[in-house]
Every structure is written in C-alpha cells, then in structure tokens.
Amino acid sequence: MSEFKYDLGILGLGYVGLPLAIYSIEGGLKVFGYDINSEKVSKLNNGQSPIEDISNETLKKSLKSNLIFSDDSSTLAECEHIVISVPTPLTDFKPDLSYVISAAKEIAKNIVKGQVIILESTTYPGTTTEVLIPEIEKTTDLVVGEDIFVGYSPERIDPGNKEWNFKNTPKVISGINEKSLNKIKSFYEQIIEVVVVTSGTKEAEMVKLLENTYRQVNIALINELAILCNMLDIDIWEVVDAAKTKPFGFESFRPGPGVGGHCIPIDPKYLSFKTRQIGKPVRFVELAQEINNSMPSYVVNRIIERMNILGKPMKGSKILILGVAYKKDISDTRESPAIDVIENFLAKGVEIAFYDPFVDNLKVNNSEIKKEVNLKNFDDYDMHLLHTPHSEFVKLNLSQYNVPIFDATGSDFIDDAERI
C-alpha cells in the first residue's frame, strides 16, 4: 500500500493536465491538481471547467470522488506521482521553459524520496535531462534515478476528437533509467489502454516534435499546391479527393488559411531551435513553417481579387468571417490563422466583424472585434470568409444570404462559393 495520500499531482490545469485529472479519477485514483493561476482554481472547484472536452457534469461528479485543486504547492509532498503540463511557449522565437523551470521549484520544495516526476510539456530534446533534473538536483540530496524517479512522455490530447480521447489513445513513455521507466510505466498503465515505450527521454521528447512537424510539412505542401493549381485553373479540392481514393501510399491533406494552436505552429519550431544549436539548421522543416505562416495572406489577396471583380474597393467594406478559432467545434483561437486574416484586413481598411458559436469575444492588436449575433444581419456584408468548419455552419444555410463567399475551408455545404 502506498505511503502518499494521493497517487497523482498535476501541476498546470489546462488542457492537458485537467484531462489527465478526470481520467485519472476514473481509473480510481487520487488526484491533486495544482496551478498558480487561483482564479482558475477557485472555477474549477465550483464544477467550472474550461474547457470542452471535459464538462461541469463530468467535473462535479470528479470532485465528489477524489479530486482536489488548490494553488498551494505543498500538498505535492504528498503525490506519488507528479505530472508537469504547464505551457511552454515561444518567447522572441525561442522556447520559453519559464514554467518548467517554475514547476520544477515547486516540486524540489516538496520532494519526498520514493516519488515519480514525470514531464508531459511540449519541448526540445534533452530537455527532461538538461534542464528539469538539474533544477530539483539543486535543492535536494535525493538521488535521482534510485530515491526519486523521472521520466517524459509526450501529451497527445486532441481537442474537440470524439474518437480518440486521452484513455485510448496510445501513450508514449520513457524513463532515465530502468527504475523510473517501470515506475512510470506501471502508472500509466492503470489509465491508459496501450502504453509505448522508448529507450530514453530525448526519444519520447522527439516524438512529439516528429509527430507535429509531419503535419506541418504536409499541410504546407498541400498549401502550395493549392496556390499552384489556382493559377493553373485546377481544382485542387476535386485533385485531393480523386488521390485519397488510393488505399496505400497517400494521406489525404487539405489545404486551408494556415496552421493553429499550440501543437502545430509552435513544436516544429522547438526542433529548429535545437538542430539551429548544433550547427544543422531544418530547412525543409523551416520552409513548411513559411509556407503556412504566409496562406493567411494569400486568403486576403484572393478575397481582394474577388472584391475588385464584384467592383467593390476594400477600404470601408464589410467583411464577416465565419469562425475564428483554430479549429472546428472547439472555443480555442490561439496561434488561430484568423487573427493574421483579421489584421491584414483591418489594415486595408475593412470593417470586420465575426460570428463563431463557440467563440464569445476576440481581441486582436488590442482591439475588440465585434461579434455578430444576429443571423438577419449576414446580408448587410459585402463578403463572408468562411474561415473555420463549425459543424453548426452546416444548418445556417449560408447560400440564401445576398452576399459572396469565399471559402478557406473546402467544406461541401456551400454552394457557388470560392474556394481557397
């Protein structure tokens, strides 16, 4: 029987760790969720949950077993298993590890011999060992590896994904040594289905970075074939469903107004960091990220193109873009194509005005942009961009409003719309 009162503490509450709190619970353990953020703490032990993939239903229920959040770290003293999945961004292009550095502290203070810390923030390899173990060897005479153990294993939660969910989809592992790889290994087993192991902890780091970084360059080749078969006078929509019809060799990749959320845009860039320090820059990696990062222009020069042909000058024109976050179905807007969009319109000049069901307020350059709210109002445009693929989109019947469109999502719904 254990020792600690809880099996496992979390710190950072966000997408990734609050999920791993709640199905944790499931599994039957103990959990204690920490973040610094109290406001966030105080919502969450009132059932609020902030996120969509996990609701206040499924969050009451959690807290009446044996989930418990709080902003003071001291309980971790009492975690068997600790969990960091704190955010780790891009500050002036270089990885930010800022609240690694912080958990890490927070974790040295309570360090109890015996426990399991294990690192699921996106990073660079050589992380885990370079920067995490020394920042709690510096506080502590515990041994790592044979008093305390620690190992990496890369988060996979897909926002939004009805399919695949934290429990089955498959969980990568790794360990500094043996010791901490089966410690680790026996805690995910207890809420994970299929559990996979690498030899060491730059391999699980790596896998994330090649996980995102193969999406990233084969949603940048599509991009640019798209920008090719515009100008050829192809359709680059009927090309992708003809080559997807082939059963081996081929995965289907769909063009759209760039790449969002923190996966995506954000972990190729770790990679290049990395290899940048060892002398052999990623240019093939580099070139996707400046393919995608320009499309959100390249929907605005289209857009422009299609005004000047309807006659209708940019500047003081109405333009109404049809969801603004990253992706369908879900609220979450960071690192979103539409706010690149949003600036360069509102740079021309344009009045701009959005409409996301799921969405309830964007700031861009400081600036509120209005939501409109009322469905009567889509006619007063002088153009819709559909931006995001909301499965909402779907019922508006976007055809019977006066008013063209142009479609940055290929969707099948829209009828005589341009498409990107």
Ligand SMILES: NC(=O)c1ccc[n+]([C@@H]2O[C@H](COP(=O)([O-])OP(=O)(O)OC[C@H]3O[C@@H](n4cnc5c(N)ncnc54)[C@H](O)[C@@H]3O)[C@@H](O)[C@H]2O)c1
Given for the second form:
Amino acid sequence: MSEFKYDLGILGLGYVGLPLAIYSIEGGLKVFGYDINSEKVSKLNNGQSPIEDISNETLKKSLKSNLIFSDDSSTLAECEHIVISVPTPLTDFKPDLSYVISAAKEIAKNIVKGQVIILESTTYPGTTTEVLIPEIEKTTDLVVGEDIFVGYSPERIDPGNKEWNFKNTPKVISGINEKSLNKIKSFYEQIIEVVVVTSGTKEAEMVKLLENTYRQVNIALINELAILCNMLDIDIWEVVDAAKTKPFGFESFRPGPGVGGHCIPIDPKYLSFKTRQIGKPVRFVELAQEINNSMPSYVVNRIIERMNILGKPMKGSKILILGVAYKKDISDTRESPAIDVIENFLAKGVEIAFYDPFVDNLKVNNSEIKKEVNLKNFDDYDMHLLHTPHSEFVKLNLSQYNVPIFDATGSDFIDDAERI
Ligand SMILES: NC(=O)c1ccc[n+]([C@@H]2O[C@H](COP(=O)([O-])OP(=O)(O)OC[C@H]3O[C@@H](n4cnc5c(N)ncnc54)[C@H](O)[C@@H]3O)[C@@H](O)[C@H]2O)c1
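Having looked at the form predicted alone, could you now put up the form predicted together with the named molecule?
Every chain and every other molecule in the complex is listed next, the one we just looked at coming first.
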C-alpha cells in the first residue's frame, strides 16, 4: 500500500493533461490536477470541459470519483507519480522551456522521497537530463535515480480522433535508469494497453520529433505536388486516391491550406534548434516549413485568380471562411493557417467572416473577426472558402447557395467547388 494519497499528480490541464486525468480515473487511479490558470481550474471543478474529447458529463462523473483540480501546487507532495504536460511553445522562433522550468520548480518545492516524475511535454532530445533534472536538483538533496525517479514519455494524443485514444494508442516510455524505468512502466501499464520502452530519455524525446517531422515533411511534399499538378492541369486528388490503393510502401497525405496546431508547425523547430547546436541544420525540416508556410498565400492567390475570372475585384468583396480551427472537429485555432489566410485577405481590403461550429471568437492582428451565425446569410458572400472540413459541414449542403466555393480541403461532399 502506497503512503501517497494520490496515484497521480498532473501539471498542466490542457489537451494532454486533462485526458490523462480522466483516463487515469477510469483506470481506477486517484488523481490530482494542478494548473496555474485559476479560471480554468474553477471551470473544471464546475464540470465545464474546455476540450471536445472530454464531455462535461464525463468530467462531472470523474469529479465524483477520485479527481480534484487546484491552482495550489502543495498537494503535489501527496502524489506518487507526477506528470508534466505544460506547453512548450516557440518564443522569438526559439524553443521556450520556461513552462517546463516553472513546473520543475513547483515539483521541487513539494518533492517527497519515492516520487516518480515524468515529462510528457514535447521537447528536444536532452531536455529531461539537461533541463528538468538540474532544475529539480537546485532545491533538493534527494538523489535523482535513487530517492526520486525520472523519465520521459511523449504524448501521442490526437484531438478529435474517435478511433485512437489515450488508452489504445501505444505509449513510448523511458527512464533515466532501470529503477526509474521499472516504476514508470508499472505506472503506465495500469492505464495504457501497450507500452513501448526505449533505452533512454533522449531516444523517447526523439521519437516524438521523428513522428511529427515525418508528418510535416510528407504534408509539404503533397502540398508542393498539389501546386505543380495544378500548373500541369493534373487533378492531385485523383492522383492521391489512385496512389493510396497501393497496399505497401505508400502512405497517403492530402494537400491543404497549411499546417496548424500546437505540434506539427512547432515540434520540428525544436529538432532543428537542437541540431543547429551541433552546427547541422535538418534540411528536410526547413524546406518543409517553407513550403507549408507558403500554402495560405497560395490559397489566397488561387482565390484571387478565381475572382478575376468571375470579374470581381478583391477590394470590398466578401469572403466567408468555413472552419477556422487547425483541423477537423475541434475548436483549437492555435497556429491555424486560417489566421494567415485571413490576414492576407484583410491586407487586400477583403471583408471576412467565418463560420465554425466549434469556434466562437477569432482575433487576427488584435481585431475580432465577424462570426457568421445565420445560414440564411450565406448567400451574401462573393466566395465561400472551405478551410477546415468539420463533419457538420456535410449537412450544410453548400451547393444550395449561389456562391462559388473554393475547397482547400479536398472534401468529397462538394461537387462543384474549385479545389486546391
Ligand atoms: N495538443 C496536442 O494535441 C498535443 C499532442 C501531443 C503532445 N503535445 C504536447 O503536450 C504539451 C502540452 O500541450 P497541450 O496542448 O496540452 O497544452 P495546453 O495549452 O492545452 O495546456 C497546457 C496547460 O498547462 C498550464 N500550465 C502552464 N504552465 C504551468 C505550470 N508551470 N504548472 C501547471 N500548469 C501550467 C496552462 O495553463 C495550460 O492549461 C506541449 O508540449 C505539447 O507540444 C500536445
């Protein structure tokens, strides 16, 4: 019987930390969730979930079990395992580990012999041993690896994915020594179906960067081919659909208006930051970034061409953007290419509104973008741009409106759209 009151303490209750809390409760664990955002904590305690994958009902049910949330970190001292799932953004184009460091300080303040600390935030190889552990060691005399145990486990959560969830997605785990690894393995085996062990924390940190760089590079490849196919008058969608019938050696990626979210645009930059420290750029990453970053303006230029053919000047025209989240069926607009698209249109004097069932407010360059709420007004626009293929859009029957559609998503539910 453990002397700790909680099996798990989580720092950071966002897209990664909150599902971890809920699935751990479902796995029979006692969980304490800590977040510096007091407003978020109070909403969570009132059963209001900020993310689509966790319903308010599920959250309320968990709150009736062994789950508590707080903006006071002192309860971390009562947690046997502690997971860090705080943001790792870019600031001034560089990895910003300040959240990881402040999380490490909170842990160190409350540290107790026997605790197991696991970093789940995405980061560059070396962070666990070169940043996290030294930060904890500043405050405690406990011996890392003997008195307290440390490891890294990348999070693979895919918001909005109904098939692959926290429990059934294999989880890569690592520890700084065998004792740490054994404890981390026993912990995750309680809540995850399959765990995959790497020999050290650097390897586990690198796994996440490989996965997201792979996506970024392949998305860039198909985006570049989409641009070239358009110039060659070849239908890229037909090409992709035919190519993906190959049962081996080919994974299909689809063109789009760019990449967004907290992972694909950011994580490869963590990798190139690290490799530049040894004087080597990751050339694939940098080229892929350049191509993906150019997609919003490519979309805008294609629409300008279309409007030209229709004899409509851009200045003063009205464009409705359907979907502004960075991907289907979620509300997250972080790094969404829609923001660049809108910025680009606004600079050309276009009037922009958006329609997104998941997003209530959107600010671009500090200005609030109008949200169209009335389907009856859809006819008042000069162009509809399908930016994010939310499932709900299938029911909209966009073809009923007498407005040209530019489809940046390659959806199969609109017949008469101009496609990327
Ligand atoms: N969102 C995803 O799909 C996803 C997938 C895999 C990995 N990741 C990685 O997981 C990490 C977290 O991402 P997220 O999307 O959950 O972020 P998020 O912004 O949704 O949530 C992070 C939370 O951490 C809180 N926080 C910040 N500093 C803190 C501190 N010192 N102590 C406690 N709480 C603190 C914030 O208030 C916020 O609520 C990032 O490194 C991200 O790259 C994200």
